[in-house]
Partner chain sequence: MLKSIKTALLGATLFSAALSGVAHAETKLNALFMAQAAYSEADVRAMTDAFTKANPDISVNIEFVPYEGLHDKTVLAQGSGGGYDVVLFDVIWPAEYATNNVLVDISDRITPAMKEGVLPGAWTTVEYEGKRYGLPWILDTKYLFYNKEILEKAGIANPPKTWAELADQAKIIKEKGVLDTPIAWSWSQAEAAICDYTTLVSAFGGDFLKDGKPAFQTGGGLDALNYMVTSYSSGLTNPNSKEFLEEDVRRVFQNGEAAFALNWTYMYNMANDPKESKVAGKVGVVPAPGVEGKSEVSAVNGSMGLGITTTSKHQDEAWKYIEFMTSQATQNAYAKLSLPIWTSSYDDPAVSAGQEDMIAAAKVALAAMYPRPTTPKYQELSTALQLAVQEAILGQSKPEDALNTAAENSGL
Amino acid sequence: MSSSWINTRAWLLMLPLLIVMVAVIGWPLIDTVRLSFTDAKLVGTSGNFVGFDNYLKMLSNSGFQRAFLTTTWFAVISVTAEMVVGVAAALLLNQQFYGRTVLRALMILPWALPTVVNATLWRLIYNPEYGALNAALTQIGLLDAYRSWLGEPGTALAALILADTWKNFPLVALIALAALQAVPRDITSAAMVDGAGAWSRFRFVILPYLAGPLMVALVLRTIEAFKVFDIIWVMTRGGPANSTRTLSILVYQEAFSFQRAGSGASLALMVTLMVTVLAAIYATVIRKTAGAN
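Please write out the structure of this chain alone, matching the form predicted together with the partner chain.
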């Protein structure tokens, strides 16, 4: 068979998928780019061309800058926490002990919960009148009186990060646990015989095996964290006093609540651009680490 026929056949086989992809991703994306240069409303007018107005207004808007910082802070802290807790959980669950299988299965539970359920659950835990967190902390004496965790700008974002970490660390743990299975026992044993401590064994023997898979987890989690919407929308709707208003919430308000589809589209594209840059950086790093191995 000629190679050109193989080539043509490959394209023919992919054609249906390509058509679907262009229809559901390509076209909407191009249309969003077009929208972002107009002052279109969600309902009614299709809008006039306004050039880079939407972008300039957005960049000079203090609300956008603040939302950008809030989003970055949320992403950095929650992803870091998820990576650390996830790896620690994986190391524990990799030990031989009675009931390990049950624990491994239980660990998936938070991750399997729909985000909205998780958010509602944590809102109950944080409830200022009858929440479990308040009850627990006052009973062990760490807190004098019940607090409004989601009502204070100082604690609301931290409370959201904790809830998000609880939900998402199992993904990291799962990936790490799978990678740990590839660490040859004889190498860890040899390191032990050579007198390497627990930390040295982790740092120099185990971590190199984990690096690649963890990088994938890091990419996935960072992109997700940067786009965060649902957990915040359910728990605080961006309050108190906008202290938890992330970029996605800003996009939602702009496009749907205020019905300014044009500037909403420019905001959405900005978020897409940031996530794409992050993904590109990670892709480069992954390629480099893979090459090093």
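Can I get the form predicted on its own as well, since the one above is the form predicted together with the partner chain?
The next block holds one chain only.
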């Protein structure tokens, strides 16, 4: 059988999938690009061609700039916390102790929960009238009165970061725990015999085995955090006073709440471009990691 026929048959087998991808992804993307150059509304007229006005207005808009900073701050803090907590949990669960299997199974639960369920649970925890967090902090004397954690601009974003960290650190922990299985026991034992402390063993013996997998987890979680929508929408809807409004929330509000389809499309494409850059970094990391192995 000739190689040309094999290639032709492969393309024929992929043809149904390609047709579906063009219909589901290609055409909406093309239409979004078209809309981004118009002043179209969500309902009514199709809009007039305005060139790059939508993009220029968004880039100079203070709401976009604040949303970008909020998104960046959310991604940096939440991903950093997830990496630290995830690696610490993996190191703990890699030790030999009674009940380790049960703890490993329980650790997956926050990650396995649907995001809407997770967000609703944390809304109840932060509730200003009967929330568990207020009750606990009041009983141990750290608070004099209950606070509205999601209703104050100074605490709302931090509360969201905590909820997102609790939701996603198990993914980092699972990746790190899998990588820890490749660390030879005799190397760590030899380091202990040589007098290396816990930090030295982690830094010089264990960390080189974790570096590649953790880099993949870092880029994956950064991409997800940068386009976060659901947990913020359920918990705060971008409030109070837009203090938790990220780029994805801004896209939704611009396109659907304000019904400005043109500017909403341009903003969505800008966010897509940013995520594509992060995805390209992820692909580069994967190739380098594969090449190193």
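Note that the structure is predicted; figures quoted are calculated from it, not measured. Positions refer to the first chain, counted from 1. Note that the rigid core is defined as the largest set of C-alphas that superpose within 1.5 Å between two forms.
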{"query": "One rigid part holds both L113 and A145 between the two forms", "finding": "yes"}
